[in-house]
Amino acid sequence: MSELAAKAGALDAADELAGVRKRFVLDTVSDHAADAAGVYLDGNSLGALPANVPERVEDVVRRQWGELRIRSWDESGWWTAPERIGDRIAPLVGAAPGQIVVGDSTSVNVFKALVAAVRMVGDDRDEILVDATTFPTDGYIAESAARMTGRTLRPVTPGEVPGALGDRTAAVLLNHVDYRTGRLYDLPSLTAAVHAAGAIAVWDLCHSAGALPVGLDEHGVDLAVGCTYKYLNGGPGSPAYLYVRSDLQDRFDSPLPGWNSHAEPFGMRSDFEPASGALRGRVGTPDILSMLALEAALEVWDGVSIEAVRAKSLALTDFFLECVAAYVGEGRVESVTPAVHAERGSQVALRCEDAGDVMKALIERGVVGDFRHPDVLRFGFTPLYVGFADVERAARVLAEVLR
């Protein structure tokens, strides 16, 4: 056994997440796979299956909508799922319940609080900032919203952001991990720099609900929107949440409202009367069996401190640095993720020349990450499901496909 085998055995001896594990199906062996076991560093994409899932959503099938039919809106809690889930995820990203509603995708949640926020600041601000190295369709959201209210948008990367801010700006839409190469930018300060202009802070927290703490209570974030099929498990094209700070529920003037967020939304009013808190944020019927899955899939969280699944995240991520410095030849890849901890979400992006082709290699061999054009290969360290074994070989594998 190698030293780094044999270290890796004695941090899962030590790991307090190890048995959460067991809350998952984890196949991620192809049939073509060269190697007995299979790794998945994928879950900042896609995570993995919880266990009890399956066996929800039956019940969800053949049950609620097979034999209770449309009494399972009162009888099954289906009308309430939206802000009684969200008061789940709440805990996650260090929210008070009654400031989250689920629903819709990340796109359209990002539409609703971006076009919000501009309302709430009033027309002599005049210009949008959002972060130029965010994920493609933040960027086409945030230029539809600012042509639709009458804004220039104008891109900057965060460390731009606070020389960009004045009394121009309106609002600024920013991303607290880069889906690129894992960095994590400073929430808590860019959030104050935004709030000292004058401005909205909107950020997007696909990459890293479930993965680190976040506080968007303690830093007065405004508002914020995230996926949930990421590291909150919530299955493939599972619904998106919405956040609004509750002092601004009231404030919050929605450019798709919808007769779930009527205040009366059986009343079938010909005029538009907001919800009262959270539930603005509502548009049309939920998607009930992708919101019940996601339902399901957030026991995985009971017991579970998101302060010690931060501390395995940054355990992780060093492991496979260090696993990958000892075993990759010098030179082959050159990891563009930060090597600080205050900058590090929980994935490891390594550039290499044919990327693509090592990434195939790699899935072939049971090793399941993923590419990114042109030359980026990335790795999601969920540390829910993750050991360090895994690292292990997974750095180990990214070896001997290289040479």
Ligand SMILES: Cc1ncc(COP(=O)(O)O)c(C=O)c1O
Contents of the next structure:
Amino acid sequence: MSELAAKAGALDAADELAGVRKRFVLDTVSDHAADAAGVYLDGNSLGALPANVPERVEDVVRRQWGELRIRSWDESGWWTAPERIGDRIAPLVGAAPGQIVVGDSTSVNVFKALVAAVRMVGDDRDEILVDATTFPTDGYIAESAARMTGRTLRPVTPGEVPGALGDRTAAVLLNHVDYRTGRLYDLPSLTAAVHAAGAIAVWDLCHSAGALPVGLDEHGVDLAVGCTYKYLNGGPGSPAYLYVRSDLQDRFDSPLPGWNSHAEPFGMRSDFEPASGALRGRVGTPDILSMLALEAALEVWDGVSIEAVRAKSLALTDFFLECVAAYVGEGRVESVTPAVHAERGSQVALRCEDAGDVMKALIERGVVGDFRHPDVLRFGFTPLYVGFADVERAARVLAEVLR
Ligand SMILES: Cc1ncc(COP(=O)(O)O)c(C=O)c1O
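Same protein, different condition: the form predicted on its own was shown, now please give the form predicted together with this ligand.
Expanding to the full complex; the earlier chain stays at the top.
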């Protein structure tokens, strides 16, 4: 056994989260994987299936829908699911209850948050700043939100934000972790800078929620959005969430006021009167099947602290970088993920020639990461189910493919 394989064994033996892996379905591999067991390093794109989800979904479909039918809106807690599940996500992102509502996609929530942010500040603030390196959907939505609210959109890198802020800034849309490089941005200091300029900070937590502590309340974040299908394992297309800080909720003027965010949804009134609290962020009928699959998926977090997840995440990415340095030939890959812990999310992105073909070859050998245009191999490390032996194996297979 190689020295690194032995080290992986020791790290796995000491891993306090090792038992959580059993809460997931991981023993099936894709048909073309050459080896018996795969290594799944794509939980930053689609989290693995929690083992309790299929049975729960079956109950929701067969009993709640099939037998109780319309009664389930009340008796099975369907109507209140968006706020209830929001409260289950809240501790994972450092929010007190009553500030998160689940529903719609991240894109739609970015729209709600950004337009509402602009509406909270004065008309003299005519500029929106957006992360120039953002996941594209945020940029597209920000452009449309700016056009609709009569503001100018100014793309800047997160590092340029402090210098770009001023009296004109209405809102700033930032990513906590860059989807391509895995770089973690300094949410506390950027939020403080946005506030010092009198503007509203909107954070996209897609790549940080469930992977590291976010501290929304602690750092005074105004508005935040995120998806639930990555590190929260909610399933393909599971609904996103919207955080509105409690003291801003009365001023949250949604650009998508629907009957679900009405103070009296069953009053069927023609005038709109917004509900109070987080449910002001709701729009229309929630997608119950996906939402309740997510609720079941969140049970894997029982007894798991986000601090323990962060500690293991850093240990996993450190170990992966160590194995890659040891196994992969000099100059074949270059990490674009920061080496400094304070700037690293839960993924490692390696720039590599022919990255698309290399990823295909890795997947054929059972190591599943993904490729991001034009030359990035992305490996996501979900501490709830990725172990150190997986990491060593992934690096070893990568070296074989590149040889
Ligand atoms: C940072 C970020 N924002 C938004 C999205 C996607 O948004 P939606 O859930 O609307 O597809 C992603 C998807 O990977 C993302 O990485």
